[in-house]
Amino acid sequence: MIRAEHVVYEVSGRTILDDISVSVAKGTTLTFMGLSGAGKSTFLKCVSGLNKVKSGAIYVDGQNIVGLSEKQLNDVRKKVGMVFQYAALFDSLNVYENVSFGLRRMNRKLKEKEIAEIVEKNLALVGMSGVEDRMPSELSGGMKKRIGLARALVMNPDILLYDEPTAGLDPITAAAIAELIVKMRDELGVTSVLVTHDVQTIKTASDTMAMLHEGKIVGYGTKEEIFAMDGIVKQFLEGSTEGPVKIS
């Protein structure tokens, strides 16, 4: 469903992603992990077409999105749902209005009753039934994450991109969100790219994994293969400060 081939992305002459090649099989989850600033979220923006790569190819459901026009990209984006790091809910809209926002924008033929049914169904799917009238300021961090996921799901995407979905959450809530990611994979069959530095989330939600370090992939494989690696990968997963990890 997603394949990156030798992707290079630069900003002002500085290489952020350096020769990135990965693939994500249909109905599986690829996790990008690494230190802050390694380029994880940048890769998600490249997959969604928000960042224009310098070279390489990115295939989404068989179509190379590199070089597409904005109109062509919007057609591809209909297959993709984005779950932002801090949910990115609209503060002035209640939960119902937030979750239905994309539906109204992308499908103007839907009647209000149909929209309400879709919103209700997807709120129930993420365990948030009955909160339609609440404002974002009335929600906890974990609730906002779930609402953000429901907003992505109402578009019935084939692909979900998660940007640090457990950031800022307590361990129990973070574990619940990780289990929810697994649920989306198992029950809906969605293909996912997950960006996180939370090791417990990595252990719970991943099928395959890639570790980015200073813009390069230094480890890539199944969960079992990654957890058997040494060097920087092992340091990251064990939270060790021993060795030559460079933080800049």
Given for the second form:
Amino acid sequence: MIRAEHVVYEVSGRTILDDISVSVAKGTTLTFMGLSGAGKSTFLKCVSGLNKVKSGAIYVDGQNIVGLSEKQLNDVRKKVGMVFQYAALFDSLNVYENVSFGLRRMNRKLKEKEIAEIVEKNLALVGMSGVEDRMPSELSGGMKKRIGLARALVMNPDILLYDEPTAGLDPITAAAIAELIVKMRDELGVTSVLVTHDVQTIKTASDTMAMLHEGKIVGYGTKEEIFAMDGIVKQFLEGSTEGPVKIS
Amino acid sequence: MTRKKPERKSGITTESALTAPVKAVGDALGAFFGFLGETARIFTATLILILRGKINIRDTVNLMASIGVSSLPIVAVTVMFSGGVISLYLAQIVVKWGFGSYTGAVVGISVVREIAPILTAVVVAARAGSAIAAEISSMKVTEQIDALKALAVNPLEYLAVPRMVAAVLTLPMLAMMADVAGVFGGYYVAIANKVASGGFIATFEAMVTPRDITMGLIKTLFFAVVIVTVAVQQGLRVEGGAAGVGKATTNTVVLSIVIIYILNFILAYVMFNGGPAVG
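The form predicted alone done, now the form predicted together with its partner chain:
Next comes the full complex, this chain leading.
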């Protein structure tokens, strides 16, 4: 469903992603983990075409998105939903308008009643019914992330990209979000790429995992294989200061 | 243990002193042409979207109300007092020479050709241009622009098009009201300074042509395009957090005003054929 081959991404001559090759099978979740600044979110934006890679190929549903024009990318983006780190809800729109935003623009033939039904259904799916009239500033961090997920879900995407969906949340809300990610995979058959450094979310939501360190993949495999690894991967998963990575 | 030789150190300093200004000029030119290229790209892309009819009427009307309502009181007050102050200086001089009635002509031409269009544009740049830049730059730093793209929405279609159309429609209307406010201010100050009411009105009618008023209003169309294009460009290029938003907002006001004044000179030269103010 998603395949990245030798992806290199640079900003102002600085290499952020160096020779990244991973693949995500249909209906599974690949988790990218790593320290802050490792390049995890950057990779996610490369997959959605928001970042233009220097070299390599990224296949989304069989189509290489590298080098596509914005118009061509928009066709690919219709299959891809993205949940942003801080939800990125539109400040000036209420919850209903936020969730229906893409739907309204992508499918102009839909009647208001049909839009309302789709919004209601997806808000219920993420456990956020009854907040349609609230503004983003009136929502907690966890609520915003759920609304962000609902906004992505209304487009009925085949692929969901989650950027730090549990960052800054309390453990209970974080667990609820992680379970929601699993629900999306199991009930809707969505293929997902999840970026996080929350070990509990990694354990709950991942099928396969990749560990990024300084722009390179230092561990890649199934959840079981990754949890059996030594070195940086082990140090990260154990949250230890002892190991190859020294924080000064 | 080795020590650096003084000559070597001196050589580096000399080289740096020579290359630093060249580098600074190069950076400034790069930034200038980068700005020109980026604004040209945004303007062209926005214009194409407008010509293709990608205009959200509801957003545009809301923005027209927002730009108009937020700017009208400031425009009216500033232009009214500017008309008044011209009248004040002029009346003090011309009344002594027996040409008091010409205050109407001079105030009229000054207001409709220059003061109303320019001050309207400056106020809108400060009030609405800064708001546009602040809104877009905030959206950029909070990933809302990325969210638009991820939802397959062209940010220029959603952000620049309604603002451009709203500004282009609103600025001439504001300038028209500014014309009235400026002449009104000039008239009352002139009367207070012993200029005959009939004389003021007669010279105003004789010298201020519909062409003067129209050209003044046409200028504001160009100014509207400048304000919105600069605000969108500055908003979209922002980097960093709150500091970046503040910088984008300030830059928008400064750049817009500078460009408006330069453009005003060019437009005045072209529209009035480089000729005398009255002719």
